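What follows is one chain in structure tokens, specifically the form predicted in complex with the partner chain.
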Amino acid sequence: MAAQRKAAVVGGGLAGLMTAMKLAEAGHKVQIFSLVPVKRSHSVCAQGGINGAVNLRGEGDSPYLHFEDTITGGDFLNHQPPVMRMAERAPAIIYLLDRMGVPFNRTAEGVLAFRRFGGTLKHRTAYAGATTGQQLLYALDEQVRRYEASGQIEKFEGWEFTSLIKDEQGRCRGLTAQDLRTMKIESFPADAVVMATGGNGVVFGRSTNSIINTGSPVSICYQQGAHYGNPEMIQIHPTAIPGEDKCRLMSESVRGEGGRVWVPKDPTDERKPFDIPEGDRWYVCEELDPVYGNLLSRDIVSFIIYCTCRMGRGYKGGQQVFLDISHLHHKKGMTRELITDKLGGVLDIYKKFMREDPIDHPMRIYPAVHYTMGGLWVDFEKGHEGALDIESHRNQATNIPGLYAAGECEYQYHGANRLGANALLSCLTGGELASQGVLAYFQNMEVSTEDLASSVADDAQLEQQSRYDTIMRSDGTENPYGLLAELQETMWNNVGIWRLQKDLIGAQGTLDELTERSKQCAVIDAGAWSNQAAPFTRTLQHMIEMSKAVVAGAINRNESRGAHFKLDTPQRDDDQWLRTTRATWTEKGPELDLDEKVDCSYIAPRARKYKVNQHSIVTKIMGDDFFEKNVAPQVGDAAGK
């Protein structure tokens, strides 16, 4: 075996634990840094399942079909070789989890059971009750614990990643982090660093994400020179229970089982939804696309609901529409018990918070930000016959040597839109591939942590200490919690579902203003022990920098693709825009380059199969002349060009 090396993994969710486990398996030392105890990571919130074309039902399913669904789902913005690798690897990953003791649901014969999910016609999703993410994390935590006992893995829970350590050659040689209890900042030299820090939903406020999903660690790497890929691609889930500070997800399976989306024809209708007769209801999805109806893809349904409410046609004119399963138990062959069996966990959440049983009462829902397709730009290398060369050190590697990324925090697998039950998969296959990349990197590495000049690590630590001290000494008047609310409002209103060039450019101005104001925060807690307000201010500053890249990417992409729909340019434009947005941080704002073409070496781009797209939805709901009246025909010169 080669010499033992030391890696640092930031993030203790599925991707992070998978990477750590694989690196430890290969004999190296790993330090895991996590804001929260690893079992509280956002991976636990994934409910649905994990895709893998195991084809136990003999439906003719194959990794190739899985690959194809993922690419069409992503609207052809995902590079194809890594996606192919993910699909090919999926069955083995599911069996690996089975061996680790994940209690996947079984069929009567005792073999793995698979269910159907959005974006495919095959039974391809393995699941463990309604808590698949939690059960997977449980199993990986168990594995990591073994290496912890042997001393190979060390966990730093309750530590916040504050910066990378870069040497003079620009290589990543470790990181600095802050203990959120003692507030002490320390440096941790390492031979390689793997980011596995999840998405940035919190930036948008209306999000199903956990509060730790600020994207701040990605932003830190980006500000230290890492490229940021496709920042404008943000998935919005159509059905969430609206909440004050975060939204609770209602799974896609509700629509899958026959849930219908509707609003009263008269928005001033004061009747209880249950009393509104069939004739006075507007089934908006079904009217727009009679074939797919309520089972249109996530981005389209979100858009329909948004437009309906924007026109003031939501229930009682507000931001809510109905997701209705109250008709289901009257159906032939359906009983209340059967519905509870299939959707129990999901319906319980609604019952708990909204005080109505969805089996009898239509649920009130609204879209919310759900997943970050964009993220740290990572590389891949093709080998034999154009397939991914899994032994390359370039796989999952950012443009900073020694810095890798896996899971939701990188941009590679989901293109412009993610399919259901692919997230857990990409965390695991991505984590595995990242560990292989790191191993290859170790082999060719001449230096090690021992010969890193201590001054490099000390400088990085001092820099972070001084940044923190500046925040603690700040004597301004701004309330950071208030600034976050403003940031969220700006992002949701201008960069959410409804994107207009002029609003985006406006948002850019607001962000610049917020940057300045975030430096003028009042110190609301001067405590040196377990201080929550000061690290929050720091996170807020990082969130603003990241938001600038999201806005710039949206301004620049003059087309509509997947989750990115811009009214000024409502059509997909494959001639010009089969390209990755790559953002580089500068003090003046993000610089974008579009040199990288999407690798379409397996299948050529083709159109989506739905009867409607966002453009036709607007004309149907808002009126034929909406575009003429509201959208300037000529788009102004975009940023970064």
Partner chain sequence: MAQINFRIWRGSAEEGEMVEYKTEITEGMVVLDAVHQIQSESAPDLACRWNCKAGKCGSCSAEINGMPRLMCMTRCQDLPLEEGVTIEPMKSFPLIRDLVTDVSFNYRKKKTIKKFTPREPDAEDGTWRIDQADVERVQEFRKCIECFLCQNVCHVLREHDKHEEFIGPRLFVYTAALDMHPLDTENRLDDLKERDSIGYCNITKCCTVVCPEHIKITDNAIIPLKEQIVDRHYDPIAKLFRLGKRK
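Everything numeric in this text was worked out from a predicted model, so none of it was measured. Throughout, rigid core stands for the largest set of C-alpha atoms superposing within 1.5 Å between the two forms. Residue numbers count along the first chain shown, from 1. What changes on going to the form predicted on its own:
Relative to the superposed rigid core, L295 undergoes a CA displacement of at least 2 Å between these two forms.
Core-superposed comparison between these two forms: CA of K611 displaced by 2 Å or more. In the core-superposed comparison between these two forms, R260 has its Cα shifted by at least 2 Å.
Return the form predicted on its own of this protein as a structure block, the form predicted in complex with the partner chain having already been given.
Chain only, nothing else included.
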């Protein structure tokens, strides 16, 4: 057996737990750092299911078709070898979870039940009611606890990652973190670090993400030299309940089980939704694409809803449309018990926050930021016949030696748009592959953490302590929570579902102003125990730096692809933009590198198979002459500032 090494995993969701479990299985020590108890990681919020082409329904499904749907859904911006590996591993991952005790729904015959999700015509999504993420997370945590009991895994719950430890050669040699109870900052040397910290939805405010999903850990790594891949690719989920604090996700599983999106043909119709007859309803998705209907990919459905409401055709002319499952019970004869068995978790959320029974009353929803396809740039290596070489240390590795990433915080599986139910899968297969990459890295290590000079870790700790002390001494006039609200308004209004070059450039200027103002925050809490305000101020500064990369990438990408729709350049342009955006942090702003071409070694780029795209949606809903009347001559490229 190889010498025992130590790895640090930042994030206690599915990707982090899978990585930790696999490294512990191989005999290495693992430290897990998590802002919250791992069973409260954001993976717990995933509702709809996990994809895998098991083909138990005899539909002719296969991993290749799963791969093809994922690449098509991602608008061909995702590297194909890692996606193929993910699709091929999916059935085995589902059966692994089944053996771990995940209570997947089953058919009357006792075999796994599968539902349809957006962007596919197959029943490919295994599910545990509408709380699939929670069930998967709990099952993995039980496995991790086995190694925790034996001392192989150690959890640091309630700790915030503050920086990487890098040696003179630029290799990652551990991390620093802060105990959010005692506020003490400590250093933790490690032979490798794996980031598994999720997305950055809080940056946009109107998001289905948890309040812990700030993206701060990715921003920290980015500021310390890690490349940020495709930062401009932010997914809007089509169906969420708007709220004062956050948006509540209404899972794609609702549409997968037969939910229909519609609005009254007359926006001023005063009748109750249930009383509006079929002939007076506009089933907009079904009209635009009769084949995929309500299960078009998320970027398309979100855009349809947005354009419908922008033209004043939402319910009562407002920013809401109906997501309707009432027909399942009242017209198709499905019992309440069966509907609840499949969708109970989602329906409970709607009833709690909207005070209506969605089985009897159509749900009122609107799009919200849901997922970031962009994230830390990670590598891969091809082996025999172009397939992924799973024994390579390059898999899931960032450009910083010794630093790996898995899950939503990295960029490579989803391209320009993630298919529903691929998130849980990419977390698990990415975590598995990251552990294999780390194991290969361990075998080729020249110097272990035990040989690291103590001054390297001590200096990193002192630097972070100094930064925190500076925030604690700040006597400025700015309120950090007010600045966050300004950041969120800027990002949602200018970098959300509808992008214009002039708005993006305006947002860039606003972010520069917020950078300076965030250095002048008042100390709202000067306490030395469980201080929430000072870490929040630090996180705010990281969020602003991350937002600059998102905006710069959107300004620079002069095309429309997947979730990135820019009105100035509404068509996809494979000749110029079939490339990864790689952002590198500088004090003057992001520097963008477009040298990396997307690996299309399995299937060549082609038009998406849906009948509509964002450009045709605009013309069909907003008028054939909309572009002619509303698009000014394109503003020059300003991303290189």
